[in-house]
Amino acid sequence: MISTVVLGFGNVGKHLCLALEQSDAAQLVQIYNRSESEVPESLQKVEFIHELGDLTRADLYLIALPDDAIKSFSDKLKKHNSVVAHTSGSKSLEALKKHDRAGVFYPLQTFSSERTMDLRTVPICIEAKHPEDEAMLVQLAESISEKVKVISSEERKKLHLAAVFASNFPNHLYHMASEILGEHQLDFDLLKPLIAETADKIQSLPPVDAQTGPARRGDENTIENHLHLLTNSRFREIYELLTHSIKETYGKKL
C-alpha cells in the first residue's frame, strides 16, 4: 500500500481524497488544509490537519492547491525521502525543485465540489524524476483511474492549453447564452439538449467534421441578423471573433 498525503482539500484535493479512500494500492493517512472544511462521512476516519508541523510520514505527498501556490508551499515541506508530487496541468516539475523525489498526478478534468466525480474514466498524467517514483504514480493512478498516460512536463503543458479551449472557453460561451437568454425570459434549460448533442457527437466525428451553424455554411444574412440582436458590445466582438475563425477553418469567402 502507497501511504498517501494529500494537501490541499479544494474541489481537487476533495474528489482525489474520495478516490483514494476506495483504493486498493492506496492508503490515504492524512489530508492536509489551511481553514476547517466539511468532510464527507467517507473520509471521517482519516486524521484531518490545519498545521504543516503535524504531517505524518508518508510515502506520496499529493499537493493539490492553485497552481501559482504550489511552488511556494512546496519550498516549506521539510526534505525527506518521499515523493512530492503536485496535481497541476500548466506548472513543471520545476515548481518542486527543492525535493530530490518529484513528481505530477495530474487529473485531466474540470471539478466543482457540487458535483460528484468517477476517477476511473478521468484520464490520469504522470510524471517523475526517477524511473521507480514513476512506477509508483502510475500504480496509484490506475488503482483509480482506467486512464493513465506517462507524459513530459512540456507535453502536458499544451494538454492543458487544449482542455482550456475544450472546457473552460465553452462553459464561459454557455454563461453567455444563458445571459442572452435570461434577457429574453427564456430557460436555458432549452439549450441543454443542444449542448449534450453537441459534446456527444465528437465521441464519434472529428471536431472538424461536427462543426455546423450559420458560419459553416456561410450564412450571411444569418449572421447580420444575429449581430443585429446583439446589444452587448463584447459579446458582439466574440460573436463576429468566432465567426470569422470558422470561416477561415472552412475557407469561407470573408
Second form
2 protein chains.
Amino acid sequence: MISTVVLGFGNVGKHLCLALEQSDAAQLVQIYNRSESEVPESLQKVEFIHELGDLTRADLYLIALPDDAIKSFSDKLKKHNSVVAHTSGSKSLEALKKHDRAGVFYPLQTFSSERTMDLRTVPICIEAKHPEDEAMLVQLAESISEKVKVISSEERKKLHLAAVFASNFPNHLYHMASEILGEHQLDFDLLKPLIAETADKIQSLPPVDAQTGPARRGDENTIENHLHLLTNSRFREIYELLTHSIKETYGKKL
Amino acid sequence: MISTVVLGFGNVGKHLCLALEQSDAAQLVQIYNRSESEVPESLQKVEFIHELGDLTRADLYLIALPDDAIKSFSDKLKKHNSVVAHTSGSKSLEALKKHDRAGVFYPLQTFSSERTMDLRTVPICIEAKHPEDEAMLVQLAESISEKVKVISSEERKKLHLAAVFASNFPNHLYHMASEILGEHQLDFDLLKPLIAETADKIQSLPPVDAQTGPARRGDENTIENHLHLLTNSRFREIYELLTHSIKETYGKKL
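Following the display of the form predicted on its own, present the structure of the form predicted together with another copy of the chain.
Now the full complex is given, and it begins with the chain already shown.
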C-alpha cells in the first residue's frame, strides 16, 4: 500500500481523495487543507489537518493546489525521502525542485464540486524524475483509472493547451449562446440536446468530419444574416474569426 | 393521419423520414430525392421518387433541403391546397411565399448520416401562416418529439444563431485541439472524457457557472506559456480573443 497524503481539498483534491479512499493500492492517511471544509461521509475517517506542522510521514505527498500556489507550497514542505507530486497540467517538475523525488499526477478532466465523477474513465498523466517513482505513481494511477499515460512535461503542456480549446473555450461559447437566447427570452434548454449530440459525435467521428453549419457549407447568406443579428461587438468579432477559421480549414477563403 | 411527403433525403430528411414512419399521427406516403440514395430497411415500403412530376397528393409537403435551395424548390412546387413547410433554422416563411399554407418544421439538432438519433429528445420549432396549419404541424411534431415549441421567424433566426455558437464553433475548437495534439503525436482520445464532461456539466449547471481554466482564474503565467506554445497564428488569434472574452465576462480586464 502506498501511504498517501493529499494536500489541498479543492475540486481536484476532493475528487482524488474520494477515488484514493476506494483504491486497493493506496492508503489515504491524511488530508491537508488550509481552511475548514465540508468532508464527505466516505472521508470522515481520514485525518484532516490545517497546519503543515501536523503533517505525518507518507510514501507520497500529492499537491492538489492551484497552479500559482504549487511552487511556494512545495518550498514550504519539509524535505523527506518521499515522493512529492503535483496535479497540474501546466506546471513542470521544476516547480517541485526542492524535492529530489518529484513527480506529476495530472488527471485530465474539468472538476466541479457540484459533480460526482467516475475517475476510472479519466486519463491520468504521469511523470517522475526517477524511474522507480514513476512506477509507483503509475501503480497508484492504475488503481483509480483505466487510462494512465506517462508523458513528459513538454507533452503535458501541449495537452493542457489542447484541453483549453476542447473544454474552456467551448464552455464559453455555450455561455455566449445562452446570452443570445436570454436577450430574446428563449430558453437555454432548447440547446441542450444539440450540445450533448455535438460532444457525443466526436467520441466516434473525427471533429474535422463532424463539422456542420453555415461556415462549413460556405453559406454566405446565412453568415451575413447572423452578423446582422449580432449586436454585441465582442460576439460579432468571435463569430467572424471562427467562421473565417472554419472556411480556411475547409479551403473556402473569406 | 396526416399524409406527408418528405422532399429531400439528406441528413435531416432521412432522420425525419425514419421518425415519421414510426409516428401514429403521420402517414409517410412518398419520399422525393433528386438522386438515388441508399434507403434504410424500415423505409423500403415507402414510395421513392426522383421526378417532381411523380409527386402524389398529400396533406403536407416537408421540404428538407439545404437553406439555399428552399426558395427555388418551393417555386417549382405546384400550388395545392396543402401545407408546405421547410425544416430550416435560418429561413423565414417568405421563402415559401408561392404557397398560401406555408409553415416551418425545424428540428434543432446536428444531423450526421453516420449517427442514429432519437428525435424524441430533439426540440422541434413550429411556425405557420395559419393557426389551423400550426395546429397540424404541432400535432405531427408532438408525435415524434417531446419538445415542441411554436416560435416566430425572428425567434427562430436567433435560436439558429445561438446554435452556431453552441455546436458548430465548439466542434471547430475540438478540431483545433486535435490538431495541437497531432503536431505532438498525442492521441485525441485523451481529450474525449474532458469533452464529454464539459458538455454534460451544462445540462445541470449554467455555463457561466461551469467556466474553468486559466482565463477564468486570471492565470497570466499559464496564458503567456500557452501563447508561446501556439505556433499557428490563426490558433493564437482565436486563443487571444476567447481568453479576452472570458476575462471580460468575469470582470478581469486584459
